[in-house]
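A single chain, nothing else alongside it, follows as structure tokens in the form predicted alone.
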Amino acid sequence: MGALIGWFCHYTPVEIITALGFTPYRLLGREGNTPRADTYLVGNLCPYVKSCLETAIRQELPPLAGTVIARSCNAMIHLASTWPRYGGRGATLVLDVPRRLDEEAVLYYSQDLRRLAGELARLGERQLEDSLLWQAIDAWEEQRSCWRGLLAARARGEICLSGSDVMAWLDGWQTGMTAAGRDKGQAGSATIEQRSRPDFRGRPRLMLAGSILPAELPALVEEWGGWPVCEDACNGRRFLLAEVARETGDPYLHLARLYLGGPPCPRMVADQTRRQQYWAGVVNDYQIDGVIYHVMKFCDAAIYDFRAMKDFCDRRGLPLLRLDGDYTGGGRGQWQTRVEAFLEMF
């Protein structure tokens, strides 16, 4: 396993990191309060960002050769300014991500990816040839394809996977600390493991959407009689992207189209039509009965996105529950009451 490169946002092209011999390591923060990070970041800032900075200050992270910070939202911009001084050891590299999908945005993003690859190459003191990058692209697509197939089988009701298990497996895969976690066989083994899992079929089929999902949410929903069948979050289904036709020639153009063309994040404010089309596809394909939307405290993008989701659910006649959270693992009692009442509607 190569030296670890930390990353946060699902728009980060892990293929470039892999092609250079590094191991991508997703930073997911920690449970609990963030008193040390609160010293350096303002109070009304994303709790997930603070949580990640807290882990670095407390030296709870494995040694990182560097960290890629995608300046994808206001909180990440603040983190990019703070991380080099108070965050993890190693180099800090930044990436600018467009907020829409069109040819100008794809070209801009591809050029920034090429710049990032050059900076990472200097960090590893090696050159990145296009052939190596294509190999990494193919390897990641093979793994993502396994995951997409597994989740599609769950959507069709062919297998029964709990949302909490899926989130735990995805977390393990994205942190990539073990060979098993990186192996495409991870998805296959999950298929086998499900045989001993409880059968959730017959329960209300729910989409969990919104900000990054805390681990306790899918478990709580299952405990009170629901079945999360789609986790629309940056630490859930969004990182699986979507299959695109392979570009010939420039791998950076291919990566730009792959990432910007994947399931749109709430931050893609200029791409709302495509986001609504994406929701419609999920509701139809996954036979969704209702939606639970998690709004991270102080996440402006999620707050605006929830309004769009509410309009969408009203038009489709779908029950919708909003849960506000601060990523600390607290508030379970309040969530429990609201989830229980929500599920009684079905």
Contents of the next structure:
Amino acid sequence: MGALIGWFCHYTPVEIITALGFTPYRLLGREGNTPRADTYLVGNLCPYVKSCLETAIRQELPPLAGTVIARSCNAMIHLASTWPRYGGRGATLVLDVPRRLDEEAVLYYSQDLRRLAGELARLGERQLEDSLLWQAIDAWEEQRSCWRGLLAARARGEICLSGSDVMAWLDGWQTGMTAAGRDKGQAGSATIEQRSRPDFRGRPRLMLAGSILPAELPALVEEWGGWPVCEDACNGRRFLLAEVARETGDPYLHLARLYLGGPPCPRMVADQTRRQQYWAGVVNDYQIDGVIYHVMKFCDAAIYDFRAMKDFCDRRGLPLLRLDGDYTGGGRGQWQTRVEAFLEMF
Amino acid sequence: MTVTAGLDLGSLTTKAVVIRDGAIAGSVVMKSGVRSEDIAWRALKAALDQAGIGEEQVDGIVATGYGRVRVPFAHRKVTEITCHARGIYHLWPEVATVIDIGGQDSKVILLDRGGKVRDFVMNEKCAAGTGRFLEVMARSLEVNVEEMGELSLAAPRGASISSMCTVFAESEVVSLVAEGRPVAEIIRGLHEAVAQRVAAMASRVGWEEPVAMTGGVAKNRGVVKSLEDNLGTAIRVPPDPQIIGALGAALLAADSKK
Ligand code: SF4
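With the form predicted alone done, generate the form predicted together with the partner chain in the same format.
Starting with the chain above, the whole complex follows.
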């Protein structure tokens, strides 16, 4: 396993990291309060970002050769200025992600990806040949496509997977730390099917949405009587992107198109139409009966996105529940009554 | 004869209602304690005694409220949102919005024409806009929480309370007392602050007329009046608003026997 490169936002192209022989390591924070990070970041800032900084200050992270911070929102911009001084060891590399999808944005992002690849290459021993990058692109796509197939089979009820397993496997896969985690994409349904077989058929089929979802939420929703069939989050379905036609020639252009053209996240403010189309696709494909939207405290993107989701659900007559959370793992009692009452509505 | 019981285990009080053939036969309100199971059992026994019914005659028990999960003898657990809706639908089937302010949280519930919950919204994590908020303020003002309603109605105006955080509002109240503002005006100010907050929640969920209010705070006429002023509509309050959740629970237990 190559040296670890930390990353946060799902618009970070892990292909570049693997092509250079590094192992991408997703930073997902920790459970509990963030007293040390609170010393450096203001109180009303994204708790996910603070949680990640807290893990670094407490030295709970494995040694990282570097960290890529996509300055995708205001909180990430603050993190990018704080991380080099108080955060992880190793280099801090920044990435600027456009908030829309059009040809100019794709071109801009592809150039920024090329710059990032150059900076990352200087940390290692390898120069990044295009052919190596294409290989990494293919390898990731193969895994993602396995995952997409697996989650679609789960949504169709062909295989029964618990939300806690799905989130744990996705986490393992994104952190790239465990062989089991890395295998999941390749192993496909055959291995995973043997693991767990809860049967939630007959329950309301739910989409869980938000910026980043607390990993425990899908399991809790199941415990309280729901059936999460799609986790629309940057640590869930969105990270699996969507298939795009292979760009010949420039792999950076391909990556820019792949990431910007994937399921849009709440911060893609200039891309709201596509986000609504994406929801419509999920609702139809996964036969969604209702939506639970987790609004991360102080995540402006999620707060605005929730309003858009409310309009979307109102138009479709879909029940929608808003849950507020601060990513500390302490919301259980508050959520239970809301989720149970929501499920009683069905 | 069908006899069912509903138990509502709130943060401050535990309520029990026993119904016989659809009518209330007994009801009690007790202070909640640390051991919810014991209190729930005592409340149930007291309500049954009041009704002159033996425990062996009870056909079904539904528990609700935040302590609902800790009632081992309940046949079913249902959230207070569904229970308040069911209780109000029994009393006034035409009601479209229920505002429930309890000890620990406040909620606004929208009902459809069949009395089912269509949508709801609850206060966020803190105690602002709840019974607990008023209780803390009553303590600072050295008045009895039950007297707050009448006192505030006598005040010509309300003092302005800018903070809804219980801790900050408490120090604001202490400063107002030190400034010599009449207690009644401070209480009225507090009621207005609670009402504004709850009215904002009601707007968020898109409240509709007619509106009813349940929960312990509905006994405070000052809060009800401020809420009416804020929403610009009359609010119906049942004779004993505190037991509506437990009543709904008992009715749901009876519904499942049909
Ligand atoms: S959760 Fe929201 S604020 Fe936090 S990093 Fe993601 S988009 Fe930014």
